[in-house]
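Here's a solo chain for you in structure tokens, the form predicted alone.
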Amino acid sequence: MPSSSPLRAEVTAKNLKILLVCSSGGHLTQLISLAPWWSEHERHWVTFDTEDAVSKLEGERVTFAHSPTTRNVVNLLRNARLALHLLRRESPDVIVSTGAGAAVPFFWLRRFAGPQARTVYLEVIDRVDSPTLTGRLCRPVTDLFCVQWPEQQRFYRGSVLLGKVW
């Protein structure tokens, strides 16, 4: 993506409202590593109620999603309802995720946050030989799809290579 892209200008603008959505563990760690960017903005987190998430997000605004998400239709519907509620209440300018499953309803239902809501997805660093299920599901509704390895670009046409973020 050219540095003069309108979307790049939007995600680097000041005073953004950001919704950060990810599962706990490594996905959360990778999203936390982007703190130099998100720490300047108003934000709300969505992740799972795990010990590491609670400790790492102490002092942050957090809503816990329903887990497990992988191939669990009941929790997918519960997380979709949660996404509708949070997207309307928070009206984020940008929804950012490093995966996994909890991100899917937030990306697909983002229009309920208003027309300004953009999506940014960062593919995880540990999947080089195949695309992730969440990456494949979110890709069609992602405005800026970023990868950490050049090899990941063959799975996601038009993606932006960021390199390792942590």
Second form
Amino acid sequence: MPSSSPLRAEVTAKNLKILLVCSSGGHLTQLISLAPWWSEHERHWVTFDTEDAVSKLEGERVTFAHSPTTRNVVNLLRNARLALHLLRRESPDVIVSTGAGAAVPFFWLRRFAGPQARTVYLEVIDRVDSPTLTGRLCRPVTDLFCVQWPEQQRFYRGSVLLGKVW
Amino acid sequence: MAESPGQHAQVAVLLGTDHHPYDRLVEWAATLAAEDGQRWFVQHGFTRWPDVASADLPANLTGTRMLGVRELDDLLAHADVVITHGGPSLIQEARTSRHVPIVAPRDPALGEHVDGHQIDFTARLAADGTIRLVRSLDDLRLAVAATRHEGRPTTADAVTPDETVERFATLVEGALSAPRVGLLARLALAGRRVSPPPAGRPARRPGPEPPRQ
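Can I get the form predicted in complex with its partner chain as well, since the one above is the form predicted alone?
Shown next: the complete complex, the earlier chain at its head.
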């Protein structure tokens, strides 16, 4: 866990149930950078069973998704089944992802989390000049789409420039 | 706990979790380790090791596939020089541990990644001095020497700015309280949107040309 200063009290007025979904590696590091936000809420993680994820998420509630997800229909179906199960069980208020592939079934099946569940996508920092496949696949079912570079905004209609999360 | 791998390394080479092989950087590390005689440590990830460096690896070069987060922190805390591929995670972690990392982006032409995004991304970071960008063994040799000469920065450069996280929290709150736009409504809106016709095709709808700026 990165060292991070605690959020100010006014931001954490309401305790949320968050489902954090991402691939391991860089995608996970980016989502962990938002620790001052998510650490104030109830949360459940979905990522891959790799060394980096296991050690970074020690002490967190984690479900491992099936990988690889790139051009892998079998794992997409397995992860869709997992998404159905977890969305029903956890019924999160908000589903947050930094990509990649694993996010897609969770975003598209978000209805199973309940009618009020919102989806939030944060585009990765290292694709400056091109959209990501996962970003494009998730955009139609994303309520809040954040980017880290101004150039990324042109790929995603209605996206918000958040700035760099490092 | 036993001594962690790479604990006494002076130079850390970190290849990350990408599944493409990156033999080139491991070979460069072997060459430079043999030249300078310092203690080098390589987290080689999915790149083959140690047979990749063919013949005999110098004794001062050791490595492991992947370090746990504490071992990595330990290595970053003690090393004088950090060399990585162009992955944002390792660059961020190096900067958080007070390094200006030397970065050799993976080249898709050599089968080191799916595309050239590490090259584009690291060019950005090099332009604002976040990293030292290298593209060859000679670049790397010079960058290692310069990094040793200048020493580590006195302050960490990579913690998520509080304002960014607060803005994110505010944006999420806004999204939670806004009425949700369903997929069908969203697609309908998108369909109604007036967008310029694709290049090379005339607009389907006849009518006067819109004023051009």
